[in-house]
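Presented as structure tokens, the chain that follows is alone, the form predicted alone.
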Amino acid sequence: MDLGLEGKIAIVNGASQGIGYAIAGALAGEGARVAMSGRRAPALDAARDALTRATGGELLAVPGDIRRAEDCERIIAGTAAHFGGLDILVNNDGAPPLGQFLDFDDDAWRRAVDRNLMSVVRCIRAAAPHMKTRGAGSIVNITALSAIQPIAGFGLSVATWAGVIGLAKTLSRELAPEITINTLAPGLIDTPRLRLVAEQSPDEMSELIRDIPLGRLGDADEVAAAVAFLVSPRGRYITGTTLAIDGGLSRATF
């Protein structure tokens, strides 16, 4: 299926590995020109080179730390200048530390807010004018299932990603009709981060997998496919939604 993304200009944050890498690959494979951002320049360069070989697409590595306001602005401005505009923004990063609420001080909360919430605020604020100039645009935020089905010990992530969900719903009204904005909440996806967790707690991970109705971990490419659809013309009537990609793990009815 041709999603109509040929020549579209996209930014994917956190693209050196895992879900971000898969998203960058999916968009490039559909013909989009993709800027990949990440904090570690060597890993980012290697990821760009691998996807260039795999897709034959036009990919740009833009190192930066989206926890910093100046880097958010530089990533957006640099991409728009290099490619001549911007059509798609995918806000994606790692997650704050796990732990009990009483163990985190104000500094930990400030870091979590900068990483999960303010990075999204700043990137959208910088990207939206470029999209409006082109008459259309699409934004997708990557959170996690814990944002809609909270888990003990995930307080930093849950609270800040809940802010992202609320922001996206608000912006689906403020940025319309030119720009769509949606949020994905992946469940247990087979990524380097999840493999590390599995190595540390193999019994707990096995129990979690048994609770997934589809009986397996998700694949990063399955998340990427949803992103590609949402940012394509075929997904233009979907905005303000939060979509769980979790093999049925969520017990919510909507």
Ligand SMILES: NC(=O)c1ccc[n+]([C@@H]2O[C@H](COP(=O)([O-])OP(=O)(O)OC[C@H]3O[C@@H](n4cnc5c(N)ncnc54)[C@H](OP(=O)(O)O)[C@@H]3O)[C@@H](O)[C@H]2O)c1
Contents of the next structure:
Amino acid sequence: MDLGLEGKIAIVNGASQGIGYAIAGALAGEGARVAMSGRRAPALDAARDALTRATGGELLAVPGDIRRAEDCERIIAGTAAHFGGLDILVNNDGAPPLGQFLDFDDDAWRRAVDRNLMSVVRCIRAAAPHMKTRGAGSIVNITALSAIQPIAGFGLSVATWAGVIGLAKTLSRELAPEITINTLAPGLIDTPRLRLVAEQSPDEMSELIRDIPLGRLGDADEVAAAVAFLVSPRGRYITGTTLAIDGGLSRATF
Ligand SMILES: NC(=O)c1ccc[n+]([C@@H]2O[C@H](COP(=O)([O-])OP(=O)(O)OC[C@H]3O[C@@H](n4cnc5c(N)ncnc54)[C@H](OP(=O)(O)O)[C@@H]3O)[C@@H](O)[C@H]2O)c1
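For comparison with the form predicted alone, provide the form predicted in complex with the ligand.
Everything in the complex follows now, all chains and molecules, and the chain you saw is the first one.
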């Protein structure tokens, strides 16, 4: 199926490795021109070079930290200026630390809000006018299954991503009809981040995998394929949804 992404202009935040890298690769593979952000410039440059070789696409590395307001604005404005507009925004990054609620003070909460929620607010605020000018646009937020099926110790990310899901639902009305916005909630996906966790607690990881109906970790390319569909003209009638990509791990009916 041709997704119709040829020539579209996209920004994928947190794209030097893992899920963001796979998304940047999927979009570039479909012919989109893709800006990739991340904090470590050398890792980002290496990721851009690898994807350029693999896809033959046009990729741009824009180093930045999306916890900072000025970086969000610079990443969006720089991409739109470089490519001549913006059609697609993928909000993705790392995640706040895990831990017990009583151990986190206001500073920890402020950092989590800046990282998970305000980065999304700021990037959408900067990106939406470019999309409105072009008469169409698509936004996808990467959160986690824990945001819809909370886990003890994940409070910082569950609470802040719940805000992202609520914001996306609101914006699916407010930014319509030009802009669609959806949220993905991945389960356990094989990335450098998850490999670190698996190395630290191999028994817990095996137990978690046993609970996945499809019996394995997800692949970052499987998340990327869903993003590519949602931001493409083929996915144009889907907005305001939160989609779990979890091999059946969620026990919720809806
Ligand atoms: N892997 C899973 O099983 C899983 C499951 C559910 C949800 N998720 C969520 O999906 C997202 C991506 O996960 P992942 O496993 O791909 O993580 P990852 O392997 O740690 O990759 C995160 C990427 O984001 C970049 N990044 C981190 N903080 C950033 C910031 N402040 N500004 C800009 N870029 C930033 C990192 O590069 P730099 O460090 O150079 O900035 C890296 O390229 C995370 O939010 C994670 O919580 C992952």
